[in-house]
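Only one chain is included here, represented as structure tokens and corresponding to the form predicted alone.
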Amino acid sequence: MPIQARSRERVERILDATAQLVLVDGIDGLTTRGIADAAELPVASLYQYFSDKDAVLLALCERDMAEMDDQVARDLAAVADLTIASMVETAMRAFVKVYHRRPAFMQIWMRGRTNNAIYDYGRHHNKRIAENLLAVAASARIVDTEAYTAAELAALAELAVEVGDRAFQLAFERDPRGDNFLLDQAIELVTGYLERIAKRP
């Protein structure tokens, strides 16, 4: 196996092992020794790729957030009639699909925000999601670009993503599958807020 492929395979083993440990022991129980043992690698091999357990957690977040971006893009591309409501629901349901596939990610994101690197990356990711969704909406001509400046639209989109993110925290706080009532309310809340920027016929 080429060195680059072997490195990728080892990193994936480390990330998958970390995800499993998070589900069993939580974030606080993580150690680099435990991660290495679970990945069936020497600790020295882990340190070839990551400086500490926080770096592993950040890499896990990056991987799962990239998967989230792909899921949102695929699901939005399949929507025949794009409106603010269908865009919000499709995007938020896409997030839920990834949370179900990657349950450790939600635990890390919910409980790992005291880690500055994870918090900063998450905020940056939310901003990028807002920019991407706004670009999709603008290209579909479903936002009122005459009533708001570009900066105002960007701020409204970012606020909507942050509100949705907080609502997801509440919905997944006690239920690893997410509280369906709260998820529905979150979609309704964000949709109602963003309907104000919808282009009127």
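Okay, that's the form predicted alone, but what's the structure of the form predicted together with the DNA?
For this one, just the chain is written down, with no partner chains and no other molecules.
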């Protein structure tokens, strides 16, 4: 097996093992030895692939986040009539799909944010999501660029994403599959809020 492939395989195994462990023991219970054991490799070998423990968590987030971004992009591309409402709904439903597909990721995301690395990554990622969605909306010319400055729009978008995030947290806390009533409400809430930036006809 070529070294690179072996390396990639091991990294995946580490990430999967970490995901499983977080699911079972929570973020606080996570140890390097635990990860190594679960991934069936020596502890010291972890450090060949990751600089430290936080880096593992981060990589896990990144991997699954990339999947989430893909899902959002793909689903948005399939929307015929792009409005603020359809965008919000599509994006948020895409999130839910990935949370369902990756329960461990959901756990880490929802409950693991005391870890500074994850927390910071989360803030950073939410900001990027907000920017991306704003860009899509802008290029679809569905944003009222006259009533708000660019900075205000950015702040609004980020607020909306964060608030949606928290609402989902609540929904997934109540039910590991996401409480349906709360999911719907979350979407309504964010939609309602963001419609103020929709272009007035």
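In this text, rigid core is short for the largest set of C-alphas that superpose within 1.5 Å between two forms. Residue numbers count along the first chain shown, from 1. Every value quoted in this text rests on a predicted model; they were computed, and no experiment measured them.
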property: Rigid core fit then D70 CA moved by 2 Å or more between these two forms; result: no
